[in-house]
Amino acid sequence: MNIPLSKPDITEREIEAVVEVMRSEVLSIGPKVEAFEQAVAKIAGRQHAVGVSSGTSGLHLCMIAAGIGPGDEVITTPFSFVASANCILFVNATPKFVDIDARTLNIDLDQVEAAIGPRTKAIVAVETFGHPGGMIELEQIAQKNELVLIEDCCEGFGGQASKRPIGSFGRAGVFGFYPNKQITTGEGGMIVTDDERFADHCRSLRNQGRSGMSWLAHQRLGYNYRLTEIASAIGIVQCERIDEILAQRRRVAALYVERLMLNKYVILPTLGEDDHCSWFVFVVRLNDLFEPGDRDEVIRELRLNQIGTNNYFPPIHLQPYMRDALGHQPGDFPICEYVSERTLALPFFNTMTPAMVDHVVATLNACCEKVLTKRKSR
């Protein structure tokens, strides 16, 4: 049994949708790039939607629009993907990295208070796997400073914190569209705000420059960031979707979580009580039997028996060119790397089976087991 990391929910109504764009000749700056806008800024109760060519390319406009630049600080986590510090970078502002915390792997609130200093202007709050733990405190930690709270939300669509949705939190939210995010749109995605100035910015930002004048005038300095029409419409059918979408997803979670509660090599996600994630990935940690390197051998030896798996997430402050431009050494951040040196994502996506999930049970917990093996024997 082939069983792939990740895999996209597409249905006939979303080849369909795309076919109607196609049959339309309007395949940029049309109204299913408006009409997609709506829907997202609905379900994350946003009053704006501002769409968007990636994650990435969301996160960054939301630096220039927030003023982030030269000499300004904005606190976030080293446990995620690159782009939530990236986008600090791109601004040629500086990435102060807080460590995090064991249970919800997002930062540590604690730290972050003390973190902030005369420099720090922002700071970027990631839900870690879709994890939305800690941002209501984040939100009114950043009140109290007077500092810019931007939700990277790529990871968390659908979500809830104390019946908020994931993307409502701080200034703006960014979510991502990538193939193995809740919804797809191929590449795609989107800012939300309630700030009106904040998402006209973007909006300008993202359009070349342009703000409502014409073609070839250009208000400020911007970028080719703008969503398709095709990537609108099938997330628009994504959108219609979305109930069924999260319940598969819960479905396939609660099936590893029955599956792996009273495992003996691995250590399960923690959710809070109010908190409501939508899945981006199912995450595991090996425990304390395990040594450094030990993960990385299960991961091989997975992958030899055709199970898809990944390590989520390097640490950012020790990937080589954030090394050279911050100086930061291991050891620095000592919780994110220990999880990270331990972490493994199993595969997930929407139509996964029970049996499929018994097989990838079962193959891991064979291979833990052989990688204890050969480790007792060196």
Ligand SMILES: Cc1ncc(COP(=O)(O)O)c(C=O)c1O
Given for the second form:
Amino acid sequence: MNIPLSKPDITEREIEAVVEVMRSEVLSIGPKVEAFEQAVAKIAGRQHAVGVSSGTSGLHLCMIAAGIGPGDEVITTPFSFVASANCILFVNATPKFVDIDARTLNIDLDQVEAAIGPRTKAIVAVETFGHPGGMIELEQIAQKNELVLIEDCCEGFGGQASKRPIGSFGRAGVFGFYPNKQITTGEGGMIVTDDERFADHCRSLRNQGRSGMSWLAHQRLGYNYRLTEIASAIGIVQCERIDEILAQRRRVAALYVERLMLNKYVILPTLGEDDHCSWFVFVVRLNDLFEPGDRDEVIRELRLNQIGTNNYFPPIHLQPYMRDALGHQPGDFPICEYVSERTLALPFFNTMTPAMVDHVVATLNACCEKVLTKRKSR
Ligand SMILES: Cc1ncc(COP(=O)(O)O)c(C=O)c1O
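Now that the form predicted alone has been shown, please provide the structure of the form predicted in complex with the ligand.
The next block holds the full complex; its first chain is the one shown before.
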């Protein structure tokens, strides 16, 4: 059985919606983007949404619209996809990494306040793997210290933290719709906010700095970060199907939890009482039977057995260009590094059957056993 790491959930409805746009002759800047924006704003509990070409471009625009620039520091997590820190570098500001909480895998709340200094202007907070833990507290910390909170919720679409929708925290949130995400538009992203001026600013920035005047009048330095009508048409249908999509993901996560709860090799993600995870990926952590290096062996063995897996995530601060830019060394964020060398993502997609999950778990167990036996015999 060949089981991929992820797979988009596209039905005939999405396909028909794309065909309809293709026949309409309006392929960009049309009614589908607006309708998709409204659908996402509703799910995120926000007044405004601005469709953009990717989660990364959305984060970039949020940094600009929040007025972050050279000399500013922005607090963020080292345990994420690189875009959550790259957006800070895009505006020539400095990422100030704070270590993570081993339970939520999100930024460690106890360390955030200590990291705030005179140059700190903002926090980019991530719901890692869709885990919503800590958002309400981060919002309070940001308010108390007059910092802009940007929620990088690229991995959390449809989830809730403290009974509030993911995307509703801080000045603005950014979703990403790459094909491995809860909903996809192929490529795409969305900024959500309650701040009308912030939304207007982002709308202008995504459209070459135009501001509603003539097509060739440019108010400010802008970008082409527009989202197409075709992508938006897919997104509208995905939003209409969101309850069904999230239910499927909860079902698959529950299958894994049931089968791995008493597993002797891996530690499962833990959720707080008020948190409703919107499952992005299913990431497990190898326990202390394993040593550094073993995880990569387990990944190799799983792949040899045609099980899709990956090392989500290598620490951002140790990526070569980040080390060059910021001078970080191994040991700077020990929890992140410890977790990072032990985590692996298992296959996770809406149409996974119980038999597929059984096969993944049986293969994972066999691979873990093999790696441990091999090491002991060395
Ligand atoms: C936490 C996080 N931030 C940002 C992004 C960037 O999104 P995109 O790939 O749409 O640019 C991703 C996507 O993988 C992500 O997981």
